[in-house]
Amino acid sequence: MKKIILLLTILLYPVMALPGSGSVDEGKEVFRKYCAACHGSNGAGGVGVPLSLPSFIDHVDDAYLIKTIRHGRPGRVMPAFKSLSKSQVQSLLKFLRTWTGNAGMSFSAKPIKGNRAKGKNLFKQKCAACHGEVGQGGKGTGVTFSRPRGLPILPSALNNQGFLASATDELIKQTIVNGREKTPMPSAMKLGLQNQDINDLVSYVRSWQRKKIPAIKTAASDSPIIIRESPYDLATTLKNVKQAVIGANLILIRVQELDKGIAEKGKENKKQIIVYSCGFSFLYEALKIDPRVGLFLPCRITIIEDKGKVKLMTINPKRLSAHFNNSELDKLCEEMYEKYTDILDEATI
């Protein structure tokens, strides 16, 4: 009997001491590592779509959402995760199902025929209005802020290569024979299409795709902090910062000790500082593109004082563009790297 006990112990092992694998729990913390800072903790949207939404996750199929993990969406907030591994994967798949309990729908992968001049037209009577005049989507992210204010999600990019290499032509199709439930993407029945107006919308928008998915920009050939060395002493090199950031057209918010709030008052690190300053226009543009550059400005610049050598530090906004995979952002993010760059320059002349 005992050795009947111990085969079972051996042969049950693998099973006993992967308890997580490709479990709910073990989804439940993917999504909340990888994913809820986009799309909320309780998958409501935020940065990122709604994906809870009964009209979206019971629309689609596992193969959809597994390709839109792998892929992401280039230059549209959405990164690929090709580093997960097939069983966090699946686990996070059984997460998401377990919002509305359902299974998804499933799709057949044959073509969809139909005319594109005929589709052409009617996406730009029907569709041209929320996802742009050839797919683009709408500008900005999800957060209020960030997208039009009469939207309460941002529409798509129906031209995105991510996308189109996810979805079939028969989930485009049901998605808008269906629409989306609370959201402004309304059913072909009250758009007053046909079969055949759908299948020519179908057949536009697969126009679209190309044979290739564009490479995810990496930031791995930029460096995180832009560095400069001065020739000054702490005070003059301070000085000339303050100078060079209202040079720079921006307004100078506050000078502070890096540490103040952190170290006990009075004792701060008087050999390192910190100076705020921002332009405002320009920080309210950003944010109507993307809210999370709200973690990178106002501009600050760090100078410290280490054995007798000064040294000026910012952070390297075109590497955090990078981060963020979001195309309309990187134009900004390439003006901000050039008004760092020529502060700290102009300081350290």
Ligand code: HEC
The other form holds:
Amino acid sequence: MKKIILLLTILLYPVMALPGSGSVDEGKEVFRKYCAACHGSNGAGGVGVPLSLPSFIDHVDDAYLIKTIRHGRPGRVMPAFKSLSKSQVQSLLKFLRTWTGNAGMSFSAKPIKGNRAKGKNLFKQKCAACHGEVGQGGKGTGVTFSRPRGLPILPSALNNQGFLASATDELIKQTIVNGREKTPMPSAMKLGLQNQDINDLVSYVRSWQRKKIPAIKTAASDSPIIIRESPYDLATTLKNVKQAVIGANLILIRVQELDKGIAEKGKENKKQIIVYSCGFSFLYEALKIDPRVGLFLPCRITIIEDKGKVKLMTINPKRLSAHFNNSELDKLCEEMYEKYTDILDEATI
Ligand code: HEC
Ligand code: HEC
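Now that you have shown the form predicted alone, what about the form predicted in complex with the named molecule?
The complete assembly is shown below, putting the previous chain first.
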């Protein structure tokens, strides 16, 4: 009997794990964990645009949502969620659809033909004031972590490769036709656009698409910290680290004992030291990609002497970015990883 149950479990497992098996509850949890910080716990928007408005959620198809979640909006704040499982994404969709209870629209993938040159002209007249001269999006998104909530919703970047890879021509057309009620995005009627004008606009927007958006691998299997043993004593190692930090074009912020503020004043452990440093351009770029990075900064290198052995360690930025699930941040953290390992190697050579 036991054997039969085991066999059944093995046979049925693939069916049970099939996409589509996701649940609203799981989706709610995924949303709370990965999306709510930006889109608001009820999807009403914040740093990220509103998702729960009927003028948005009922007017996009599942494919657009899935692709948007997977590709993100490289160069904007919206991360690429590559490591969510299929079932997590399916659950998320089910949850997003509970906001209105409607299934959303479906669109044909057929390209729309239009006159690009005419579209370009129209874009300048009707759209550029909000979406930017070349569709780069409203000023502010990308660095909106400092923007107070409640400010008008910022126009998205239309020349964004993540957007263009996610939206069909038909979806773009419908968005222009309907606008997005309760956001600043006006309808075609309000803008006085005819059907052919809209087709021309769609073909102009599409012309911003490059062929492929590069896939970036995640680095989840790396160790969470980088460690090196130093052949030198503590004082020499510290001197080397300081030099290496400056040599790597980072700014040395301060050096302090690990237990400063925890241990009694004057009784800190002098054999456990943290070197704080910062690369402001890295910081700026990283915050633009994902404001939550701020929680982990500034960058520190810890030096510890234990039983005569000196060790250096630092958090692995690649592991940091795997946590954020943002492929753009991965690229930046890859560079930071190189920088950190260079510094540790330089200091211990
Ligand atoms: C760090 C902030 C942030 C997080 C986290 C985030 N988003 Fe976004 N999202 C944005 C921003 C900002 C935009 C608007 C893109 C632009 O400005 O070009 C956006 C856009 C979108 C869009 C496109 C909306 C439209 O109008 O077409 C969808 C769909 C979306 N996000 C879903 C999600 C989901 C689902 C999650 C969680 C898995 C998530 N986002 C997590 C910031 C975020
Ligand atoms: C008054 C400002 C304004 C004007 C003018 C405007 N838009 Fe928008 N547009 C927005 C805002 C804001 C959004 C984001 C709405 C949201 O949160 O769903 C948006 C969203 C969009 C989207 C969906 C993008 C996405 O990420 O889902 C498309 C496509 C679009 N606009 C195209 C156009 C075109 C083409 C024109 C000119 C015919 C135009 N817009 C004119 C403000 C504007």
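Positions refer to the first chain, counted from 1. All values reported here derive from a predicted model rather than from experimental measurement. Note that the rigid core is defined as the largest set of C-alphas that superpose within 1.5 Å between two forms.
(message) Once the core is aligned, does Ala109 move its Cα by at least 2 Å between the two forms?
(response) No, the C-alpha position differs by under 2 Å between the two forms.
(request) Indicate whether Asn159 shows a C-alpha shift of 2 Å or more between the two forms, with the rigid core used for the fit. (result) Result for Asn159: no, shift under 2 Å.
(request) With both forms fitted on the core, give yes or no for whether the Cα of Gly132 moves by 2 angstroms or more between the two forms. (result) The answer is no; the displacement is under 2 Å.
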